[in-house]
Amino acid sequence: MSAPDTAHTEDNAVDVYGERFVVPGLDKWLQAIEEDGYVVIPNWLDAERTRRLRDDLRREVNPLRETLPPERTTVRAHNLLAKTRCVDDLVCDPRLLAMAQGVLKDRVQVSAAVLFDLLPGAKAQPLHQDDSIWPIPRPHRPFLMNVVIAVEEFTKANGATRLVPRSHRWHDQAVRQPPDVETVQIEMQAGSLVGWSGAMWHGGGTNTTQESRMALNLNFNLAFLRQQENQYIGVPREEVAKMPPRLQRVLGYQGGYSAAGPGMVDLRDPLVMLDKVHFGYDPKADGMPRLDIHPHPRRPDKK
């Protein structure tokens, strides 16, 4: 993978699950999302990583995908972390997690990991807001950050994602459809990324070509909200055990903000309790992990 910006400054340093990273360009990305609701980052993945991603997704996920009615020209595959290991490094990429933390101003977790493949003839998706899955009246704090990585080139002809700039601030309006609102289509090369606030009005475009248009959609939400995809049931426990700790955390195996906060298991970090829990167990037994008691809520470092 290649970082789009080579300027290494401490201004872009951030803690991601206890590790310190310098993320070149982070401040600019967050400013764009704050002001316009979205950011486009070319060359998020290099050509070789993009090629491997495309080939792996087609080989490992295609047999499990379902083609959606009524046109049956938009193909989706949900729960990717249970179906392939080829996206693990993308989901727990520190650049991406730093951006999600910066947008949401708090702990984050992956809410959904989805493959989208627009086949020839796919119709435009109605504009919508992905944070509407939580029935909370607006205005509210940001709940969600969306990311789409172009596995294949995005063009207006093949259904590039449509966004309504600055609509993430239209808290007093219901989503309207074109031509009532003007959209921009995000044309970008394969390997590029577009990220936006979960309140942004958006939708896939129409594919008028004879080629497919594949994309990887990664959504991150606040760690104290329920995820769109149930990662605890959806991803088998034996697969969780194979994952690096940062990905396990992103999946949702995080401790609470405080001793009794959301995510804890018997006042302990859930990762250290994965193989300790059985019906009727004694949380005070010998060999149990120490209590994970913190007197104050723990938050990601803020610059």
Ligand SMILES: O=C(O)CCC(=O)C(=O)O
Second form
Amino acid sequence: MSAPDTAHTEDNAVDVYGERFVVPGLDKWLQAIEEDGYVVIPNWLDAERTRRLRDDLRREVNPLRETLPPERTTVRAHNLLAKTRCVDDLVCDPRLLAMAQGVLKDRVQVSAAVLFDLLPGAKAQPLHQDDSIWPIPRPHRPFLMNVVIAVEEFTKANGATRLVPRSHRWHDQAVRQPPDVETVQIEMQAGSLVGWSGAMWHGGGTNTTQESRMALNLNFNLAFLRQQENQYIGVPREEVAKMPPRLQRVLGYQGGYSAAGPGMVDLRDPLVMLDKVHFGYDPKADGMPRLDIHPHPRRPDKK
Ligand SMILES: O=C(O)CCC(=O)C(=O)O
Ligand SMILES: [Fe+2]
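Coords for the form predicted together with this ligand, given the form predicted alone:
Shown next: the complete complex, the earlier chain at its head.
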């Protein structure tokens, strides 16, 4: 594959929304996900970034746990990008976008950005496939990639994520539960990352400790599909306007490979139209972007 847009090359140089990045290790990560369905990357974040992430999430997002019934032992906060700015750099991390593009072989967007806080007493989740929320018959091409960043250490005792290696290829079987199927538990230090193909069988573990197991879950899907979380409604427009372009793109403000491709606004790049549309607006008015000045990206499979 010598694609200009999303394919990685020998030196692991990747194009992400028109910016070029070199991502050491990318080939190996993609190979692991292709073969085993998942990859664990220790020290994804350094100790200082991990500490700051934990403190910021605790301060800015955890108070929102009141949105869940008190008997629930897993706290989840969805649409994080409307609740905090403390994960912006993690959501548009070029390494992560390069990995998601490499796994899905096309442009991506964030499907969900969620805080998971597995509290003491949390019971293991049934194994499941996160891509099953899209009613697309199997087998299908991979369209979802899941990422969990350990904000606190993941251990077997505190409910480290369970995965069924290679189950991302079991397209013709319904998900079974242990002991009918063997799982591995992903023990990892805080700041590490586990990424897996969205078809893989997995689930959170049981937390038998007295401590929480906090995690940041970032799922990416193909940019031409609908996201799990509705990011256009879920993140206020005035917040989006303040974001750097790469983050806006990740949120879904991107068009297809032609002027008429999915995501366009009046045949234009949605980003240049953000502040231009109102009811009855004139698409030929002064200041309206011309149709031809924002070239659309090329497909990854075309030279
Ligand atoms: O908490 C975990 O380790 C995984 C959670 C999960 O897979 C989910 O909520 O879909
Ligand atoms: Fe899941």
